[in-house]
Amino acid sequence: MLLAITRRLGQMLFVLVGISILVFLIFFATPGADPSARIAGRNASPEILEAVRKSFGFDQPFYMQYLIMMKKIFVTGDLTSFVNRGWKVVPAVFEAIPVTLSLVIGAAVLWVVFGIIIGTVAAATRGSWLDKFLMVLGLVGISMPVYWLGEVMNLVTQSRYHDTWMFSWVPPLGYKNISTDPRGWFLTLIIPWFTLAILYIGLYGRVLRANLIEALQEDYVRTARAKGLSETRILLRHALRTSLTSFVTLFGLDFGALVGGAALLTEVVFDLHGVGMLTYNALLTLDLPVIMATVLYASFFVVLSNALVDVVYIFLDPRVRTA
């Protein structure tokens, strides 16, 4: 087991290095992607362009530029913005990470718990009115875009009914630090958590229900029934464990992408200045150092999530340990 985990972590590091090289080549080495022209301005003279290239090291070979940027990101941490001169990129990313992590982790807890409950109850009562009701409810959740649902939630909780007893506790939009105001942090994120989680609750519940129904037809389940085990124990102890592999795969992909910045729409709607919003603002101004840092950050979490999924597979299915 330890060898399998070590091998997957080594693959993770190899993939991250490859991603960093690819991202650097896309933004700095492709034809027409001269960063010095953007920094110097549209009507800059050739002398100014040459001075900018020398100042930022763009006159050096590409491999040296890549090594210098990696050093500034991972070693010294003094990479600065091309748009806002003197603005440190790495500290800005680290300031945005807690916002995104707070949003995504809270939403993930909700969609995992409710997704497992809905999928298990629906599979246990398949064909009944409860099963159909839960599946319709999940389909409704999947069909509602996050930005639309977020705006509706803001309209209800921040405007129309904010002064009522039901939503008077909802604070203004924004983010509060958990270390300075834990209660405010929790209250600020409750609505964004549910807004982001509703889509995934419906999706995960439907996927788990389908996997459970398929697992209940397997030979090992018939053997368990022949031994006299109860349907509840068969469902929870045998079928659910094998059905969680697809669930874990989905979770790893979705969680990694959301932590990496895919929760942008939720951050924008609720005025949460996380990694997604930081990346969006950098793309508007083509601030390449910020884009480079956030893309590497996002890649790290996506690759890390997939590596953790492989580790979880090892515990869920012993056959993977020898793969």
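Numbering follows the first chain given and starts at 1. All figures in this text were calculated on a predicted structure; none of them were measured in a lab. Whichever C-alpha set is largest while still superposing within 1.5 Å between the two forms counts as the rigid core. Compared with the form predicted together with the partner chain:
Relative to the superposed rigid core, the position of the CA of residue 77 differs between the two forms by 2 Å or more.
The Cα position of residue 68 differs by 2 Å or more between the two forms after fitting on the rigid core.
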Second form
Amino acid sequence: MLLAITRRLGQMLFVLVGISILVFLIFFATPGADPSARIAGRNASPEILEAVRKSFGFDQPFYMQYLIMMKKIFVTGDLTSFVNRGWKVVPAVFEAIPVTLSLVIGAAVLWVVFGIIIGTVAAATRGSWLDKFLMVLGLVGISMPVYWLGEVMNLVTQSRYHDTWMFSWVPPLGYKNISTDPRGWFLTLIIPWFTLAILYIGLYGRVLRANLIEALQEDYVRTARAKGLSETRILLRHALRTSLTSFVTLFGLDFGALVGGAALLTEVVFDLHGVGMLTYNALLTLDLPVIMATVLYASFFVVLSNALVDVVYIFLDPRVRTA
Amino acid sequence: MSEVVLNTVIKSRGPWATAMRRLWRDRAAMAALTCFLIILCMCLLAPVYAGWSHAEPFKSTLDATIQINGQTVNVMEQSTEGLGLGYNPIGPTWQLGNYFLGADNQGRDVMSRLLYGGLNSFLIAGAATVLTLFFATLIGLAAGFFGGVVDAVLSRVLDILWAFPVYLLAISLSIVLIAHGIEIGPITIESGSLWLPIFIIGIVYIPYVARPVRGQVMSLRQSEFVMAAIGLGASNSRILLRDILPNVATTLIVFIPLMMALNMLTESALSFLSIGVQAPDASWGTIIQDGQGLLYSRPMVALAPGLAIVLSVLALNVLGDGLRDALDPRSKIKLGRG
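Form predicted together with the partner chain structure, per the form predicted alone context:
Below is the whole assembly, all chains and molecules, this chain first.
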């Protein structure tokens, strides 16, 4: 057990180091991408370029630049932006985290609840028109580009139907702090929550339905039927429970990726200044320290949620425990 | 009559013919295929439409005029809101060949841009799919078949790519490459070339396909017929090509429409963030971005390409489902993350 945990931790560390090197290579070792040229501006003279190179430390070998950056992120925490000198990166990431967490947690609640309802109802009525309708609806959700859906939502709630009773409550775009304005926080986030959740509701509903139908073929379900249990009880207590294991796996991965910044498009469309938005703005100015910090933060969440999923899996599925 | 039946030899159908028949009978999949082909053909006719409608799809034409019901109307009309300053592009005329969907803020015909953009979207999604499947198959075959050090190295690399959120990786690569292009040995890709998004999207999704392929190859490696081939002294390349590849082929075929759907969504997202297809070229993502500024006044500019994406991706997903049911009913290929 201890050995397994140590191995898992070692694996986590390996992936994290790998990602940090990969990001570093993408921005420094890509042919043609000279960060000092970007910082110095378009028509900088060679002297200025040289000065920039020295002052930012680009004249040092790659591995030294990499090590210094890692030290500044993890040990001293005083990494500063290349674009706005003096702007500290690590606190900026921590400021953005509550926004992303608010967005992703709310959406996750929606997609888990609706995903389970849709998947279970479709499995219970499999073959019927209701099942088909729900599954087509799910596919439509999966097929929609999230940023486009966000724009359509904005069009409807901010412009076309904003003056009617339906959407007059929708506040202008932007984020409200939960501690100072909880009502505003809730109202501004309702539309983004649904927008982000729709893809996952479709995805999870379809996955759960497939798993439930598979579970209903199992021997223990036949045993339960033979004991005379009601169909509802079999579905909810026996089949649903085993089906939730893959649901949990998916959830861990998706949640980790979203908290890590995969909600970027939703944040951009709804003007929420979360981690994704921070990454996006940094990418536009090629602000390497900020990108490095946010991507490392993102992969940390992805790797962590992967590990957590493995642990939760053991609790949910007794078969894994003994194997 | 029964003697006649006994005399005829019933020729059994091969697995491929059976699968094709199953697919042919799947009405949803066939409807999706038809829908997809119709959209594709419409996009292929983009040059014809543009030539016929005499509207410029790529150059900005702010002073163009068109005829509506015998009256001459400017493509960019004086704004009537607020102080009356600034210009608004005309909205949809709903007359084919006559700014059907209106104009964008450069006075360009949205309908003809939509068709040209679709062409690029399909091209990028298709080419990226080919790239992904090719490299994923190579990696999956090598890692699954040879095991040992090869597998360890390849799997670790896949692990790292896997933990990297897809959009962040694609965006990081795009940002760096879009500005400068890329030079690897003799291959030079200019910045602004369509090959850049193809290359980036193709790379990003390799782990999604390579992992299942690797798993399948690993279990095939242990199967009796491969053991027998090894026992008979068949060479590695023969076993890989004649025994293992045909068994992985169904998985790969099922991945084609699903990967294309995923690639279309990724391409549109990158183009929407203005790091995919570069102006003056268009794709559905860039047109949505053009429409963002006009969202509240001329929503059709952003709505139309979005609907086109939804329809195409939906058709591809339904087709993928049908293909999976037809080829390999027990398989568990699931896609859609990212």
